[in-house]
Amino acid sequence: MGSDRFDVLREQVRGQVIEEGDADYESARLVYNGMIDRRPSAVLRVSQVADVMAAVRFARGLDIEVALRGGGHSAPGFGTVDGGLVLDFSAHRGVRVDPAARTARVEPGATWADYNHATHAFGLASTGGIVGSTGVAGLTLGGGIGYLSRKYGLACDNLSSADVVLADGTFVTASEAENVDLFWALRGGSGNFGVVTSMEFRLHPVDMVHVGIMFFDAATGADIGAAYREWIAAEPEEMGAFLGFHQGPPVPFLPEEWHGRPVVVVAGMWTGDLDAGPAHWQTMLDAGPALGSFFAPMPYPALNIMFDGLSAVPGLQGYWKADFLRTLSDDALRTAVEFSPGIPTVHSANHFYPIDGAVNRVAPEATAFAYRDVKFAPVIAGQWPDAADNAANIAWVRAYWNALHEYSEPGGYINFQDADDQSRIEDTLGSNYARLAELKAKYDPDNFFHVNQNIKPAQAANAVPSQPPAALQAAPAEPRPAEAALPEATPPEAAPTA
């Protein structure tokens, strides 16, 4: 059932277009939050990069609202939009692997699962998320926070090139070498300058690695907090693991009676040599009674996956709020004791992220992310089931936030943040904000891809009215032959992948 003017769009893509009240259009307009319930007009499953480049020609023509999907899991809905055109890449997760080269090129729907599987059959990794299910492209876009972060940076940090459609549907790829101020943008600039539709990321030795969990009551938060800040500092940056506030989950290694109850976790993983693993996690079990721990030596894909089951599950209702902190504080510790019995639900989560080792060693202005010289990135997600029950956990989630911002940077991670945090863009790409919006001006003068954290044109704050580039005033119906033949990603079967 399709209407005319996206018939029109039909005729230009190889990829399905769904339109409401076509079979598959409810299932293809959610998003992992389900407090998220827009109706866009029609969701294109993208086949290629020629898909994107005439839906974003036909998307200006008819001057409609266009939303990026990879993974899907952005809290605030960013991979929907009512009455616009969803960009879905989800049939798009391919890894290829370059062992030799210790590389990865990577498709725009894949997942950190997806990427970790494919890499760890060469005993290789690169910084990515903490949950599985998280869209590769989408994280490493706003920086990407992960358990090798102290180790090999954010995930931005390991990113060598990308392929991208620009706000005029031509395609360039970005890199060191060519269209270096894009490519600056796009490491943590977000998705304001255009559709990612490749990246290709440099690869680590890391196989192997010893897993440790470890829960205490979170009346005792504020002590463990302190000996965690202490202890995380002085470990070697083969250390990766997190504080963390939650209720207690239904897992065997913690009592049953702790379940759903405020509890403290540090959880983590040693990427060093597998035998020193136990002594290295002992001073944190010794911190103060442990109600339950876990350590194992485990594949490292396998601890991506781990808590995948809590936090990612698709439907949720989902608000979350995010800072950066230049230290763990006692104040901020006693801050999320203070709230850790409201914790709404075992799926929600209050973490601390250690940010400190290899992201404090880049400049703040070599890449788009600006905050260098924190030392954690506090996230509280705040994920329950029911939706009436949305008021009182969103007043909790922002009381939390309120509390704990006193002892925070004026910005925060732009990849755990609400819809109603557009109003701290400036503070949250802090210095480099103002040649962010420079080079939105340059990439995106109107500002087309804005649905996102979105940083504003700079002409647009001297109210100067933007006009199309003359090339799209007059933009063809039909790609170009030149663009037709423009190189996209390879495809996962042209080398080994996993």
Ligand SMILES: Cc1cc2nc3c(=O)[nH]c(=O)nc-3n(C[C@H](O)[C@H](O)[C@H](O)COP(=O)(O)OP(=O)(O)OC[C@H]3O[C@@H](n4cnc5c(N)ncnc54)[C@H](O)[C@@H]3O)c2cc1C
Second form
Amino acid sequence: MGSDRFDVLREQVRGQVIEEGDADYESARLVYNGMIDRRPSAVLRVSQVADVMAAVRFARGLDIEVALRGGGHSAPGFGTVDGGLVLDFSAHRGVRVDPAARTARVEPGATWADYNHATHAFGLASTGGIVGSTGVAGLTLGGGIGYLSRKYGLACDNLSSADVVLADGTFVTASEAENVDLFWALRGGSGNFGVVTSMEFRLHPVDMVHVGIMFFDAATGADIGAAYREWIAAEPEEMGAFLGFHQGPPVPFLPEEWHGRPVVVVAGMWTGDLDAGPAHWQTMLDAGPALGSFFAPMPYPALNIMFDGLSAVPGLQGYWKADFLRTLSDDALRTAVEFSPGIPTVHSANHFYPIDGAVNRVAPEATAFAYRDVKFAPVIAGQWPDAADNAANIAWVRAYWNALHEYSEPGGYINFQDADDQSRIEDTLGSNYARLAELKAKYDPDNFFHVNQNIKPAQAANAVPSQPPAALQAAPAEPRPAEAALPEATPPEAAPTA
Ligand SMILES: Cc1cc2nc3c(=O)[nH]c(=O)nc-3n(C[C@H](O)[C@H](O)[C@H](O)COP(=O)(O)OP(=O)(O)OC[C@H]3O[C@@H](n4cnc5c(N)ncnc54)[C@H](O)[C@@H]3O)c2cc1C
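Same protein, different state: after the form predicted alone, show the form predicted together with the named molecule.
Whole complex next, starting from this chain.
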């Protein structure tokens, strides 16, 4: 069903324009987080760059808010917007590998499963997310933490060039050679600076990896966490592994009596000599009596999708919080243990990702991602099926985060934050915030791209934006049941400690 307004857009694009009443509308409006129940006026399934240029000019002309959707994984649901236009890249996901130059050219709808499948055919890879269905674009623009970070840096550290449609609908390429300031801002500044329509990455030799996963009783998490802290610091950068607090998942290598009970897990992969893998895992395994473990060589893309069915289930209710830690202190670990019995479901995760090695070797001012001198990025990813549990589970995530934040840096990783973290944006971008605000004023002075963790243009920092950033409100004017259940955030100083 078309309206006159969007018929004009239809004439200008090759991709499908989907509106309320069209057969695909109800599925096209959804994002990964089932708590996000927004109704855009239209969803454009982008088929090529010309569509993006036309859509940006069209939306600007009619003062329509625009949301950008790659993999759709944003916890706050920045991939959709009430009453606006969604540019959905899910049909635009090709990956072209140049094996001689060791580069990959990626379209903006590609997921990490798409990317790894394409590059693995040539025995190559670069840092991506730990699950396969996360979008390459959204993850990279916010930084990008993964199993390969210690060895090869963040996903954005491997970005060599990006094509971008700016807020005025013009097209530019950003790299170390052209539009250098924009290229700087894209590597950590998230989706604030334009629509990225193509990205080029540097690739590295990564083929078969030695996977290790081990579970321990969460009650011993302070000791296991301390052992992990020492172990990962001593391991070569070929070891990429995180510490996590979970409900025991129903996997064959964890005894059934532990399914659903609080466990602490160390999981990841060794990318060095495969035969050396077992010895590298052994030191960590010796840290305590393991409840269960799994060690095996496997292709890197196989590990990347191994937990998608558990941790990346579309439609789950989701509420996330994040921090950066300079040290994984005993106090922080005791806090994790204290809160572990309350982890909402087997789909939820509380991970501590190492931020070291190659990530630390990049200077804080070299890219927009400022937290280069910390050691861990914790995420509290609450995910559960039933909206009736929203208030209780959101309260658990917030109470845990408030307690953990005492041991943290002011900011957290932008891609692990939720809608009510908008007030933390200056802390999150840290020492680079002022320059990012200046560049926002240069490239998007009217804050056209504001459905994101928003950086206000420098000169308008205190002004009311030209369009209301509806997607950043905790609830819309007429709240629908699921989103309405998101209560106000409790300021850390007023929060309960347990
Ligand atoms: C299950 C799960 C696992 C995750 N694991 C990891 C992980 O291992 N490491 C990690 O670093 N993060 C991880 N994340 C967080 C992830 O990085 C963010 O959710 C990120 O925003 C996802 O990108 P996307 O393209 O899937 O999201 P989308 O919701 O599609 O996009 C999110 C935002 O990214 C920006 N964006 C997307 N596409 C474009 C574009 N073409 N041009 C400009 N801006 C764009 C926009 O601001 C958009 O609103 C995970 C998230 C989930 C839900």
